[in-house]
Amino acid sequence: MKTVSRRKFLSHTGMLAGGIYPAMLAMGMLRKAPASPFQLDGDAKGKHVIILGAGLAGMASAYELMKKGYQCTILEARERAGGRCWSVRKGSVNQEMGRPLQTAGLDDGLYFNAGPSRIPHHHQLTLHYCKELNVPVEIYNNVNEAAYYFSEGKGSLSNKKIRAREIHNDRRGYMSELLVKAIDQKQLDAAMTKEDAQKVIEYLRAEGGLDIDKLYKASARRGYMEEPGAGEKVGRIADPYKLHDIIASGLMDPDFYNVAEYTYELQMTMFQARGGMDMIAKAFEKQVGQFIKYHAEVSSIKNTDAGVSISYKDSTGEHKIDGDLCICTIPLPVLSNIDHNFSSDVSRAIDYVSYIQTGKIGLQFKRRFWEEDEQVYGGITHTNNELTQIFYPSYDYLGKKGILIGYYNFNDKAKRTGELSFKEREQLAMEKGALIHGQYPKEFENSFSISWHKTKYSLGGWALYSAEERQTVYKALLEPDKQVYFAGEHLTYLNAWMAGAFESARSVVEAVHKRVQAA
């Protein structure tokens, strides 16, 4: 049997991590997300299922149930379907608690995803529904070495925009150099032969770009001060930043960990729905929209001896609807304020689970200066200030105008930002963003912001659990409360992802159908 040397294995592994995997996926050398329609035996037996919420979990549940002949009624408090799967466009509206109604003044054809914006290549069910419902997808550029790091502080590299590739390669180089020195000096407490140590050193030299003396020096991988070109134009490489300066400037702090390359859900290849993520919601709405009652705000959920009784109000007044079973996809912070007769364990879980505070702002500009002036095509700039992240659009490259997500922040930063008025949020995004892109003031046209934790009918971005809560309150919601089942990303280990909504919907639909067949 042919063997592969450790050096070759390390080399090949490094190549896979760096770029061969996406190419193999594109060429069909790796298995794509399978198209796997839900297979359920038996019929609906005339049952009526009331679904609370026309987000992805609610619509996916209805879509699968209706294939088997179930009568479904979907109650949605908003004027639109999709829930947090929402792309902001011209005329989009949003209502935050204690704020006036906000209407987007974006140009026709421009949009930004206020909720989910990425689909990991391994979220097979999400990609399956895109395929089944004819939603085209395109590559989403999540990792871009040409984007920036910006650290406010007192270090020599602070308050400067620095290309991600420069910091990535300098950090990698210095870490490799330190490890090589430790191996050379036999300071690693590990069982390693001399031959193995030499092979690891050779790998680290390649990984870190070390010179013949095993020292880190700048190389072309971190970019050029002057680009190479024709004739005698060989290009000029800048000196690396000093390790001390990188550390002192906060560029090795958690704000700048290279999460996007290593986190499973953020690894390339990633996708997005062409034309906006709401195209996925619209595709489901096309299938089940005739059964959705919009502007239907649920006020009461009651289990009865015969089934369930749901009260809701709309512009015409109070209404009540009865059904055999109910699937509730209402976000838990919202559900906590709705009258119900659930068990004490379920009621306690609903009240206990917290959701992340998070917000985004879309900034429309007259021209795509990040592309024209700075060659940034997609990807994310990371900061340690209130912005946290700036997202560059992965669509309409080389177009005339464009929208940046001017901040995408979380927790305390999102809380502080959410307390600002819409105008103050815009001013914050403009002020901090201009430190990175000086073109902001001249090119800016308008903005639209959303704080999900302040948005009516959401009251948060996604559910958060500790390990202990997964064993207590989480499990309490996995089981039905008599005739009421619970579904949504908050009932999976895929919190924040559309895949969580879809996986939960299928799990609950299967449980509902099994119950009906057994009756």
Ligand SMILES: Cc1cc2nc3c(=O)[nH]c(=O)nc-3n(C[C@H](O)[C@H](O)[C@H](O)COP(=O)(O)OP(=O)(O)OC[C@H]3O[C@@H](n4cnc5c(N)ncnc54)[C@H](O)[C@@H]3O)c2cc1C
Contents of the next structure:
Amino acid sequence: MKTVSRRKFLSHTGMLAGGIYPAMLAMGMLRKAPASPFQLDGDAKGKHVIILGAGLAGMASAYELMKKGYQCTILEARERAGGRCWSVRKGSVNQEMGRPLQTAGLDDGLYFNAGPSRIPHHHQLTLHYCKELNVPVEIYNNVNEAAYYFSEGKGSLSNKKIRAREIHNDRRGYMSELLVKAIDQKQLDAAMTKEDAQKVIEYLRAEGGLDIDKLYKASARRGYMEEPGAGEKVGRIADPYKLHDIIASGLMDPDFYNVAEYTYELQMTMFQARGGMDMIAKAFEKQVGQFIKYHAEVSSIKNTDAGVSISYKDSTGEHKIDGDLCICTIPLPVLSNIDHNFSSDVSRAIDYVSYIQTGKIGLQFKRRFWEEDEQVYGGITHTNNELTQIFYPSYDYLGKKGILIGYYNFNDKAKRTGELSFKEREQLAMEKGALIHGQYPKEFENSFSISWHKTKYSLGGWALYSAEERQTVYKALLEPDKQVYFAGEHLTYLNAWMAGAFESARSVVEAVHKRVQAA
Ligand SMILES: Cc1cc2nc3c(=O)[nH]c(=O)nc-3n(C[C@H](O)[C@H](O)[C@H](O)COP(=O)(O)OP(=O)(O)OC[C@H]3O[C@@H](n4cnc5c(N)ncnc54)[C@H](O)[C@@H]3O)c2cc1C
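Alternate state requested, the form predicted together with the ligand (shown: the form predicted on its own):
Expanding to the full complex; the earlier chain stays at the top.
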């Protein structure tokens, strides 16, 4: 008799995708993902849930509800699913308010992540869904000591690119040296015992790379002017920059604080979805795509006695659809312009919350000169000018062409950049980028920029709350307004992260299901 392996059986019957994951776990065929599949008891009792928005929060909600047998309808204004989880490829389009439609002319096979580009290792739910939906992930190189600091200004170290490792080691070295001096001069005697002081000095010597005299001098940590090699090639180490020059050149200003290693979310290990972060959105779309109505722009959300009534527009005109419950994931600046009959508290909260202004530009180059000429493989260059940062791609290393994220900026810088035409943004990115990489003009091919706060159906990067707003407007949106529940990154403490969309989706699905069970 012909035997069929369990994996083959499941894949032949089309069951490997998504829904079978819990069964495979039970059969011992998969190792449990770091976070678990969602478990809810009870059934859907024939309820129809209308979900507004096919971003990650909307699709994850539908995916989990669908597992329980709910009837779901997802209304999505755009021609695509994924919302902010979007990778720009050849032919991708974006509509900014008051601007012509922008179409990407990138080469086939190249992409850049216009929204999310990094998954922290502790965002277990994001990684869980990657595993549950078979989205391969790879390492995202967020920290690269070979990338640069570039400070525009008047100091002697200004207007030149300096390897991150040089500045990092110099700053660490000098700070350690200063502290050791303070301890040696007994200025910290009150704070420490003699033995502890000795231990701290030893630690600082190691941390700062201080010499036998406890001074910060030249060290191989900063790299070499001439690399060591065979025979007599011992390598040549440069002197460190002078502390005063580092300070005078702005390299100790906030623009250059070390965020990568010190910020919880930016610490390595970081991941990305292989082939573009939108692979996560596409994997959800594969599961719930049959419930999505595309080009369906919601224009009115009304609680009725029995449920909800939603109006939307598509190319054929105005439509109305009724349901038992609704999950609204529309970003608040967009929702603020939609007709509704919510309570005054909820209405005020929707209008009140502000979103960050942020933008990115993808620059396609003929040649990966940052790798070929400068040994920069992934990571980020930091600047104090309008660019803020340049992201080097963490995929296709040693490949032929590549796309740099030529700027990724926020707040006022993003506001100013957003005001520019697409051509002017490109000119800005090219002009400022060429100060760091002289290869820009020769190797440039084309660009695609996105200003998120100007982008239709987003109108912002992510929600920002003050501590006070967390106690007021935020709380108003955590509760349903009659039959309408709110979900999305903006209803979590994980703003700016996909994990926020997923956590929020689960939390709302749980609340919806509990209500249905209780009815
Ligand atoms: C620049 C940037 C960088 C980021 N970086 C990271 C990162 O590195 N890592 C990470 O994990 N996360 C990152 N994020 C955050 C992440 O992208 C979001 O948290 C997440 O995608 C939000 O999902 P959502 O479903 O809550 O919202 P959205 O994705 O905005 O979904 C809302 C949906 O509603 C639709 N919609 C809007 N109006 C209407 C209407 N009238 N009718 C019908 N549908 C409508 C929209 O088209 C959209 O599909 C980043 C975001 C940005 C913008």
